[in-house]
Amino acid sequence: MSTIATFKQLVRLVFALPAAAIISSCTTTEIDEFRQSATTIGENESIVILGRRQNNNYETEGSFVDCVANVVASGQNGINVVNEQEFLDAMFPFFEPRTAPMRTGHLEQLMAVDIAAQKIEEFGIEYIVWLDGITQRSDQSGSISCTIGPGGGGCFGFGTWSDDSNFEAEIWDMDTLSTVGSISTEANGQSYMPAVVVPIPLIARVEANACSGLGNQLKQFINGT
């Protein structure tokens, strides 16, 4: 097959792919909620959303924590959310990875420390939400090669991969010092990268959908709706 014929096939491919890829790259999201106790929150009360960073294999990304916090704080029935870094700085060293309470049983010890209890009260913290999870890439296939020559350059090829996001939020009630429930989300999708001269990424918004789904469900959970 001639180089011109191959190029024409690639051009047809890159224009045929977007419509199919946009459909195929849609993200599927599943959300599960487990409630142990009723919840409610007042106008002058707040929550703080913290990322678990005690795992040796990964750390929950701060960008995902910020994303969920923004969803919970915005829109109808938005909740006051204390900034994670502001909270960690004020509570140092009680929520550092090595010293942070891993279970609600540790909260009694924490609240027995006067300065810690005072800071929690100053922030008006009614619930602490722990986020734990990661987004992983898998099933990568295809290849893209780029060349530069006297007449110019370009990239040719096609690549695809899967992204999977798995996150869980555990909600602690600071009045009862107990777990009131948890929310888990699983999102996955297929992304594509066709390239004829210029790569055209068609990215599945897996983590963004996981953030939106988890954030909205968390807002409803804490509001008791």
Second form
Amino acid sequence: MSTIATFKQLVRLVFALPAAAIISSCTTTEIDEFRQSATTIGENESIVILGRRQNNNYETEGSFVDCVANVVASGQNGINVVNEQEFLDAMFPFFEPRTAPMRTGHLEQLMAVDIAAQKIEEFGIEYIVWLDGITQRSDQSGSISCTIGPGGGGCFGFGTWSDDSNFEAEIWDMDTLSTVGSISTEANGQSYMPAVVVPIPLIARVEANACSGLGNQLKQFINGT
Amino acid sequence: MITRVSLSQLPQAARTLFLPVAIILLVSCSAATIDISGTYPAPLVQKLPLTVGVYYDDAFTNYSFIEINDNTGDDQYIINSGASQVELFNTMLPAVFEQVVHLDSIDSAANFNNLDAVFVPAIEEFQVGLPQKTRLNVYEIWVKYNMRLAKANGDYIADWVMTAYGKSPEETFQSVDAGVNDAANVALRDLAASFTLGFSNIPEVNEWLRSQNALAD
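Having seen the form predicted on its own, I'd like the form predicted together with the partner chain now, please.
Zooming out: every chain and molecule, the one shown earlier first.
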């Protein structure tokens, strides 16, 4: 086999590996909705999306909460979403991890405190959405080794891992002080990192898909469509 | 034969290289200093109709915790939280009490004839949990405080322990400084939350507040 033929084969391999990985590096997203009551929201009304941070081993990431808030607020039928940090600061100390209402019964007690109820009314909050969940990485395998020398450097190998996102949104109605429904999302996907001279990360957008799926479903849910 | 060469005898290029390398080696061996900084919201609570003097001693204002490297036994991180602690209390106390007076010493309370009480916070214990040690994907801070409340003449009112806990998820490309700072700020907010909501419920404090007619009906 000539040198040119070997080089052509190498080039094919460089392009074929990522192409194969792109095809298989997809994400599966499943969304479940459970509605207990009808919902509707006016133009001057708002919602706030808060991350649950009471779990010992993890906490719902602020970036995921922001992502869902952006999806709910944007596009057709976008809803006014109060910024999480702005709300937490304004309502301090009632929504901190140690003091936040865990159930609607606790919310009733909180709304009996005039100063807290007035602030919620000032914001025009119609629904509070609690987000709870995490993205976990598992099934990591493969290895990539890189070398560098006077004539240059490069990497060779293959790595893969799996990401699983599980999030649940619980929606509280501030008029009836009750739970009106919940939406859960489960997304998973396999990511690949082939390396032939240069590592090519082919990342499955698991959390991004969970965010857009949950955000769009939440927007529909609150708009009552 | 051993030839001794002084730094001045080395070529210019070698000297230029020597100094930065030496600095890098020295820096990499010393403990990293983390200064906790943050802003804290004023609590949304009904003020108690009291004038309280507050005194922060040097141990509190300059509070520093040293995390030891388990492998070498050397100082790994020096966490300075005194300034943030003072800032937190300076934000929190004026929201809880009608008037707050800052005291230079506990004895100076006698110079103010309108003080209802003197409050002195102290840090008894400080712990930090780093992901590299705990194997959890979170930075953690735990602080144990001792709070003392006395009358202006020094008579005892109450002395109680409070704990604060904060955690912050470990993020990709996040520095240890940022992770520890975030966890510390959550812990400080936690303290402020439990202090503002729980102050009146401390049995001895509650009894004293009743005697002062400071509790709303």
